[in-house]
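There is one chain below, alone, in structure tokens, taken in the form predicted alone.
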Amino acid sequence: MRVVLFENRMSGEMRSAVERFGGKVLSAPAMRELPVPHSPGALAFAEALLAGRIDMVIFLTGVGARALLAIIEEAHPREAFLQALSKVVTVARGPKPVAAMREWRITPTHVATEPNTWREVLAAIDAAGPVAGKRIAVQEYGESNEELVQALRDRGAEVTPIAVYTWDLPEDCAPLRSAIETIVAGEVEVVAFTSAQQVRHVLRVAAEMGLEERLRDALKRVFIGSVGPTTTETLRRLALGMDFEPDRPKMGDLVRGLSRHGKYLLRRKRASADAGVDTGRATRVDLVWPADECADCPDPLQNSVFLRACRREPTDYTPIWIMRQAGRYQREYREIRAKVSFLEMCKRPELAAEVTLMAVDRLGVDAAIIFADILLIVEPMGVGLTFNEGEGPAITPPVRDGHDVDALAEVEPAESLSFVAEAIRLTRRALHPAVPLLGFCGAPFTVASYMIEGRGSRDFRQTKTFMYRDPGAWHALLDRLVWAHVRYLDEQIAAGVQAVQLFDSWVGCLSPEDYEEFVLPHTRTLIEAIKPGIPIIYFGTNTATLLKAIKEVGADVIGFDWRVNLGQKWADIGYDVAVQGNLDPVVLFATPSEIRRRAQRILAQAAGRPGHIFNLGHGILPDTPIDHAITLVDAVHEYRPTRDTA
């Protein structure tokens, strides 16, 4: 792919990285840094610091921190300045200013977390306590960070910005003008921006050339990479859009991501532009794939590796998806979640579809699963549902006896849960035509347990007591849940899912005898009653002693948690059913080499036998590094069984 780079200081390193991935580079630096050698603001700051009139110093860049010291030590002894600096609170915006301060033998008091925007700087300051009345100096970079300065002033701080360098166009703009002409001519596939100022300068030069509108139109058909949130905000504010941003604002991560995703997602972007979509302003839900994207396959969904594996048919590689693949471990998800509640995300179809698609784009998995929650169904039954941060779901009032069961309302999902069906329709329209979409629900036992306990439980005392003391009410409750879920899943199937999964997350608390008496008949009824023709996956945790009974529910695929050996348990229950699993989610916190090793061990246990879908042994954990999840996906896709493992 032909890639335009606008980086200046690290253009050589970026060129080398792109070329290592096979890209053809056109380097066109879009800016240069101009120091302010005799900054009166810097000198005034130094005098105030030495006089004890500064309470906090914020360093926003490593280059700027070093430039500031260079200016100051021309007028004041270096050691005196550093000694005064060591006595006040210091805040570093990420690793580069930290490195500069360590050169001075100063450890910052607070360090902003990734992605190192002004918001993380402000969060670090807020966590340390109020700043009202504090005198704060902010080392600026190129231009004033007005959002940060204003936020500090709103908190009552006295803020002094310090300019130590400015940004200007390159001395030689010929490469930049040539790059703009090349983009306008349609001869570029990828552009990479590594600062917000680059974006503004590119548009400025294009305007001077009389090409701004043509450039904007051309960029609607080019894959645009952004190094981080600040650059992305500028691209979106200027209606240029952004197609890929790494979770960490690192140039190496940006290049790797462009290489991994660019060619695949560029096809979608160009097809969307051809269809009249304004890709500079569009969300994922608005985008479409080319009509002939899967022209070589007459039925791309049914011939997908995921659905073939569900049917226990041979596949070229093992398919993989990840439970909770749209979730808190993704920065984009967290940004949306910061603005709306969890339930609102579930109930707004465009948001549910967006995060569903986001996970597929980012991970490259072989199936999508609609963003929703297994407990959405309890609200239409007349039970209150809330999600409290850090505490999980809470149901009020809980169901504790037969009278409570009788009081539950009948559910008509076509009306009360229509937002899930609409999210499915939006997702299916925008999803790659060969990527299946999964629907899901909670299995009757697990949903009943939530309703009875009212929240999470360790011993399920209320649930088991209800079950043992009043079996009639128990069976009546599960019967209601079965038929509510049958209608709910049928609505999902009609809306466009290609498979469904039943989550029985808590069923492992039961003995095999209790499972067979109190659960199995209801789950089997649910599976038998769902509209035929699509695969059904059944997954539970702590189910090692239940797996032979679980097979009797009639699911096409049985999910294993991480506590069992996949090869042994598959042999135990028989190869006439497909299996899913089963890497321990905590493995994704290990090194990439260890992730690959453990994934390969599970794949070897499956022995290349048709019918294995790779997954974690439970949902992905919130703090999982997304690059580690991508490592797992790539490891599974690259694995091919040898004669020794087959």
The other form holds:
Amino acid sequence: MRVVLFENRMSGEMRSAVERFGGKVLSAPAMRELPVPHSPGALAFAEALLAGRIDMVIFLTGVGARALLAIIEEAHPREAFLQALSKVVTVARGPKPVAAMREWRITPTHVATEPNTWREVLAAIDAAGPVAGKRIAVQEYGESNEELVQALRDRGAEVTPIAVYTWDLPEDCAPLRSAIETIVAGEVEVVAFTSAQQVRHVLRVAAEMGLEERLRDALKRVFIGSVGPTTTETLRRLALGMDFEPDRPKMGDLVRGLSRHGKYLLRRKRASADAGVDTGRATRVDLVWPADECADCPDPLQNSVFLRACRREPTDYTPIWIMRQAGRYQREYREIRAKVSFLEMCKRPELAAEVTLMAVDRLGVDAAIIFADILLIVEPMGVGLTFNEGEGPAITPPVRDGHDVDALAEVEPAESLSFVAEAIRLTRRALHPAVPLLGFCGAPFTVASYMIEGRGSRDFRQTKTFMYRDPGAWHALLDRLVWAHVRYLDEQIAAGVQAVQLFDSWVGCLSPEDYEEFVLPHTRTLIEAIKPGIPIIYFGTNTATLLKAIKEVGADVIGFDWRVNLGQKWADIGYDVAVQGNLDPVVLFATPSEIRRRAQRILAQAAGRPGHIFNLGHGILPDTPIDHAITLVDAVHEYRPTRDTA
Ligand code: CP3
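Show the other one: the form predicted together with coproporphyrinogen III (CP3), since we just had the form predicted alone.
Below is the whole assembly, all chains and molecules, this chain first.
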């Protein structure tokens, strides 16, 4: 792929990184830093600091911090200035100003965390206490960071910005102009922006060349990489859009991401542009795939590795998806979640579809699962549902006896849960034509346990007490849940899912006898009632002792948690059912080589037998590094069974 790099200072390093991945580089620096000579602001700041009239200094860049000291050194003794600086509160925006300060033997009082935007600077300051009345100096770069300055002023601080350098166009703009012409001519696949200022400069130079509109049009068919959140914000504000931003604002991560995602996502971008979508403003939900994406496969969905594995047909490689693949471990998820509650995300189909698609884009998994929750169904039954930060779900009032069961409302999912069906329709339209979409619901036991306990539980005392004391009410409750879920899953299937999973997450708290008496008949009824032809996955945790009984529910695929040996358990329950699992989610916190080794061990247990879908043994954990999840997906896809591993 032909890649335009707008970076200036690090252009050499970036070029070699892109070339290592086989890209052809067009280097077109779009800016340079110009020091402000004898900056009066810098000198006034030095005097104020020396006179004890400054309480806090914020350093936003390494280059700027050093430039500031250089200016001040011309008028004041270096040691006196650094001495004064060491006595006030100092804040560094990230590793680069920290490194500059280390040269001065000063440890910053506060350091902003990644991705090192002004928001993290502000968060670091806020965490340390109020700033009202404090006199704060902010070392700036290029143009003023108005948002940060304003936010500090809103908190009652007295803020003085200090300009140390400005941004200008490069001395020689010929490479930039030539790159713009090449992009306009349609001869570029990828452009990479490594600062917000580059974006403004590229548009400015294009405008001077009379090519702005044509450049904007051409970029609708080019893969646009952005190094971090500030650059992304600028690209979005200027309606250029952005196709990939790494999770850490590092050039190496940007280049690696462009190489992994570029080809695949560029096909979608170009097809969308051809279909008349304004890709500069589009979200994932608006995008489409080329119609001939799967021209050689008659039914791309039914022939997908995932559905073939559900039917225990041979596949070229083992399919993988990850439970909770759209969730808090993803930066993009957290960005959306910072603005809306979890329940609102579920209830806004365009957001639910967006995060569902995002997980597939980022991980390259073989199936999508619609973003929703197993507990959404309790609201239309007339029970309150809230998700409190750090506490998990809460159900009020809990169901505690037969009267409470009788009082539950009949659920009409076509009406009360129509947002799920709508999210499925939006997702299915934008999802790759060969990637199946999974629907899901809670299994009757696990949903009942939340309704009775009112929350998650360790020993399920209320649930079991209910079950033992009033079996009649228990069976009535499960019966209601079964039929509500049958209608709910039928809605999901009608809206476009290709398979469904039943989450019976907590069923492992039961003895085999109790499982057979109180749970199995209901779960079996549910599965039998669902439209035939749709593969059904049944998943629970702590089910080692229940698996024989679980086989009787009649699911097409049985999910294992990580506590069992997949090879042994598959042999025990019989190869006439497919299996899913079962890497311990905590393994994703180990090193990439350990992740690969342990994934291979599970794959070797499955021994290439048709009917294994790789997954974690339970949902991915919130702090999991996304790179490690990607490592797992790649390891599973690259694995080929050898004859002697069985
Ligand atoms: O797999 C996916 O990506 C699809 C989405 C999905 C969610 N929940 C999103 C979610 C699925 C399939 C579920 C199922 C679910 N929900 C289960 C069964 C699976 C399992 O993990 O055992 C259960 C038990 C629930 C109930 C529930 N919802 C719990 C216990 C929690 C966790 C609360 C917490 O703070 O950790 C939720 C919330 C929830 N569901 C989140 C997500 C992404 C986190 C919400 C947030 O952003 O704060």
